[in-house]
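Next up is one chain by itself, shown in structure tokens, the form predicted alone.
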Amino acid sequence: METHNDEVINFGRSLIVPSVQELAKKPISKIPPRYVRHDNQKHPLISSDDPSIPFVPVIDLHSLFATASESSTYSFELNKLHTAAKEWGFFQVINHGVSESLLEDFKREVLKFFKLPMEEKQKLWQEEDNHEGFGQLFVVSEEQKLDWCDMFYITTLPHNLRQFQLFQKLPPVLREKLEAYSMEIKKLAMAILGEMGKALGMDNEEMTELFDDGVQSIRMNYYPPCPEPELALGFSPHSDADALTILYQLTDTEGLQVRKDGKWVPVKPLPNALVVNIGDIMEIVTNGVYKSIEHRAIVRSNIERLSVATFYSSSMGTELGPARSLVAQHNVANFRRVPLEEYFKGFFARKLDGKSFLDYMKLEELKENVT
């Protein structure tokens, strides 16, 4: 039974602004001012059809989850996924366990979301003092440029704080299989980071401790087709604040690119697949080992794209830092430790910006050897 927590904890806010796919139904040509971005091909960009193209590493996780641990197959996917997240930052999963009919019924349920009447979605627009609901992420102000999407973002676990009248008032399927994927990608990204923390070699506990009861929220993309493609973002370039982020891309339509080597490469969706990414919190966890990677959305002249992306962070309570096995092995602490409530507003309360926010927890020592 769900239970109204007064205490919920208000990581943050952002200013309201209009529903592009509102904006995108009208017979426009051109876009307007603060959609247009000038530095769009700051860097290059790899097309998909290039054969030279470094494709995303892909992890098949039965052969982690199965396999005996001390057997070559187990092995050679755990060198894999180790590699990937210090090379990469992201990489696709395949058999990942997460069924292929709740998948669809979840996408299904989306879909039919960002069909609603503008006059539904109005009942569940972001307030002006909270950042969940319809609209957009870190607008912090009126002269921001702004991303070619409308997103709808809810805190999903634990229950403590969730803004309960928000979840009464979704559709009740939607809100049901919701509820069912949220647990489900909350076993997934506990049994990742189990692999990973091994593969680290980390006190067998610590990913528990700092884990078990992270804070989930999950975030429904929408990126409507724009009249300009080539001047506009669906999603600014930048790194998630979370440990673990898993992206369920709902349309087979490229969208995703990943900063690699000082080039924008794009993420071709494999059938049945998940997206994985390396967060801030787990590049500050793993003492820098695994890396956080910018990455970024464009969108389309002609056809649109939806993806779901839920974000898994530590649990509530803990002091964000590294890991203290690795310290050890390392003999060196390169990130701040600070409360995670505090590192989160501090987050919440920027426009997004590459990964500016992770260097400002780096220590200060560290940030004069790299410059």
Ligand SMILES: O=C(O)CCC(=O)C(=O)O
Contents of the next structure:
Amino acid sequence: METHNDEVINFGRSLIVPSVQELAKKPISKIPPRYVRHDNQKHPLISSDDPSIPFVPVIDLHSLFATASESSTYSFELNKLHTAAKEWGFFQVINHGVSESLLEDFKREVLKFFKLPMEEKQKLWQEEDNHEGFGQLFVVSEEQKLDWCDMFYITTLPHNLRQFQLFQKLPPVLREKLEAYSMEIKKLAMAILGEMGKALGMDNEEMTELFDDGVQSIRMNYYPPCPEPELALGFSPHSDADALTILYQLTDTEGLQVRKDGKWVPVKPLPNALVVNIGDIMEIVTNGVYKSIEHRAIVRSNIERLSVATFYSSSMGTELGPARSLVAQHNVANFRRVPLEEYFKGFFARKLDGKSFLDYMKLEELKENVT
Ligand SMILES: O=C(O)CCC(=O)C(=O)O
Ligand SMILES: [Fe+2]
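Same protein, different condition: the form predicted alone was shown, now please give the form predicted in complex with the named molecule.
Full assembly next; the chain just shown is listed first.
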């Protein structure tokens, strides 16, 4: 049930920036300096067809869940999940159970949403003091370089964290599909987290307590064609702050790249697949066994790209830190403990800079002794 509440928590703000989609409609052959990266590094498209490039693991969730219900033994698929989470922090899932028709309907509505006239979008633009809505995140100064991307960000779960006004302003069919998508993706995230907990040897009850009523937010990304794609970036390198991200690549345009052993590896959009990645919260909860991985998005000269990232984090009111059942196993805690709300506020107050915020959470010397 939806409740209108007066105590929506404001996790942060971001400076208001112009729409890149509108900019890209103009007949420009050069991009404004604010989008040209300082490093002047080129950000080339790396084709996933190049045989020397490793392929991000693909996990068949049907097999995983089928073997999971049969026995509690460590199945082949569970081992594959565990290895992918440990060594890649990124994988694709197929046979994930989210209905194809819902994915199609949601995609259609998101595409329409970004094609709305600017006067309509303006009503859903970020406000000075809150970063939900259309705009960009993590913009903290007028000098900062900007991403070649417009995004729409909204907190979806739990219901009492929703910006009721923003939900009310969404086109009704999008809103309906977003609700359904949010629920399906929560179910999927919980199922994957449950399997991960099993693979890690985490206490089941602890896992449920941490994530059952988790915070979910959805970020829709629109990357317009860019006249100088190698000088810009669609999304600066970052790791996600949440526990588990489920990314839906709406178009079959390549653009997402993950950093693996120092190299950028493309994540090829596969039909009916979703991309899953470990976020910083999961790295902390697993006491560092699973790693959140840096990733970025590049842009193209002649083609747009769209994606929807759903971020799933632990529940409000819980403390963020390594799972106690794992600290007991490992005999050491590698991260500090902070209230979840404090963690989020700290994260959103910064410019995106790789995995720098996780370093703040890391305990280098202070090792918590287990009793
Ligand atoms: O567009 C993409 O593929 C990446 C999006 C992403 O990393 C994010 O929204 O956090
Ligand atoms: Fe991300």
